[in-house]
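Okay, so here's just one chain, in structure tokens, the form predicted on its own.
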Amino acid sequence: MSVSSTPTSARGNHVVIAIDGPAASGKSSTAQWVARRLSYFHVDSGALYRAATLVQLARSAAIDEWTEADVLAGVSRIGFVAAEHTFVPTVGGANVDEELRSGEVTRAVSLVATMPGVRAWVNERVRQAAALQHVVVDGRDIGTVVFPDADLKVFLVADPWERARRRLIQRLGRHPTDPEIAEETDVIVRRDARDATQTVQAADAVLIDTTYLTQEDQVERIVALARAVTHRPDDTSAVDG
């Protein structure tokens, strides 16, 4: 199953979840296991804009000359594919999930995400995703401009040292030193400074503090107010690790 490229803004009567914030705040990871938790499909939006930052720098490494019309040109090729209960982006039909996290994308991507046209077409191809299927969308304006009728709203935040912390953990698979933390703590202070007016909580959403909070409590509250909303009951299921 794959979201084609006709324009299409209804959702009919699938359910959609909304979890935004900034960078670093856990979205993704959270996203996907509240999905896995409701048997939702996940996703992602801000991976549709690293496609698009993929395509453009093969195109060109001239990252200060990039035009708006110069990645628009590119998107063509970037599909949307629904598998395992997810939503994931390929370049020319092939799966390029690696080569979205490389460090290339994420210094280019925040460029990519101002572009008002590159945030049309995405923001397109995700409500197209959610008119196929219940969804659980992370993002950063999910919830005030892509769906602000979502059934569900969350604004997930975090101490910036924390922040830096965990995605330190993640890309380099141990734990970080103080000052490799300090360092990029920075960076994700100054991403959040150039991200800030894609990053505002809707009035409506619950705000999450997860500074001291596991993943698995982030989801199981995420579920539980996932589960009052819609009226589903509780299930058994457990968190896959």
Second form
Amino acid sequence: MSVSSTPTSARGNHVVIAIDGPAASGKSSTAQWVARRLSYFHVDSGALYRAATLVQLARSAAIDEWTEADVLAGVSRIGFVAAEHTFVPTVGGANVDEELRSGEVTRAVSLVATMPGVRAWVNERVRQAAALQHVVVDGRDIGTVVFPDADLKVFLVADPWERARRRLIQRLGRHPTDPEIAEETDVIVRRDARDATQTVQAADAVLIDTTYLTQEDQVERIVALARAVTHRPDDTSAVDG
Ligand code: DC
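Given the form predicted on its own, state the structure of the form predicted together with 2'-deoxycytidine-5'-monophosphate (DC).
The complete assembly is shown below, putting the previous chain first.
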């Protein structure tokens, strides 16, 4: 029996590049950039967990009382639409990109991501996207659970201090102080622990430690690997940056 037979047939001839790794390892921005370079679509699986969390927060603030059935009752409001080479979750048809990144959602999403029924719902949406387009999917379990037969699997890691530093530069728009980085490192290490069960490196994934790499270097490496495995070295559809 092949565990990969279902996803393969579901996605037809479409290429799937899986990029997994812990929080703040740069998966999403790297995946988005790689997708642009290859003229594929980016699928951010974490955004779907965040959308389910956002909808549930609007239904109930009592996070400790949430059940899988409650969360699943709200997901019918969530769309997943292709816009500018990225699949984006919508709620009630509206773009909710900013709300998905809020502290409230970030604090509650790990709980929602432990619910098996929610995981099945997210995986289904992600596989539907891959049935429509060549995709670069980022998440935690894409290369192990969602697409065990992905054409290329990459696992991104980086030192927690460096991940904290990058996240703060993005959030604050300036260089953070060492105490600020120390505090954020703590947050990231705690999140790693909460997400540990879901974050699994596939045996056949290429491990890339980005601690000392620029984002451009990471992207170039993954694009080169993708071209090698998909035999499209002369892909001229690439868009810079
Ligand atoms: O990557 P992110 O921070 O947007 O992920 C949000 C949450 O969803 C985080 O708790 C990890 C979880 N997640 C997951 O369990 N599996 C995925 N494929 C993607 C995200």
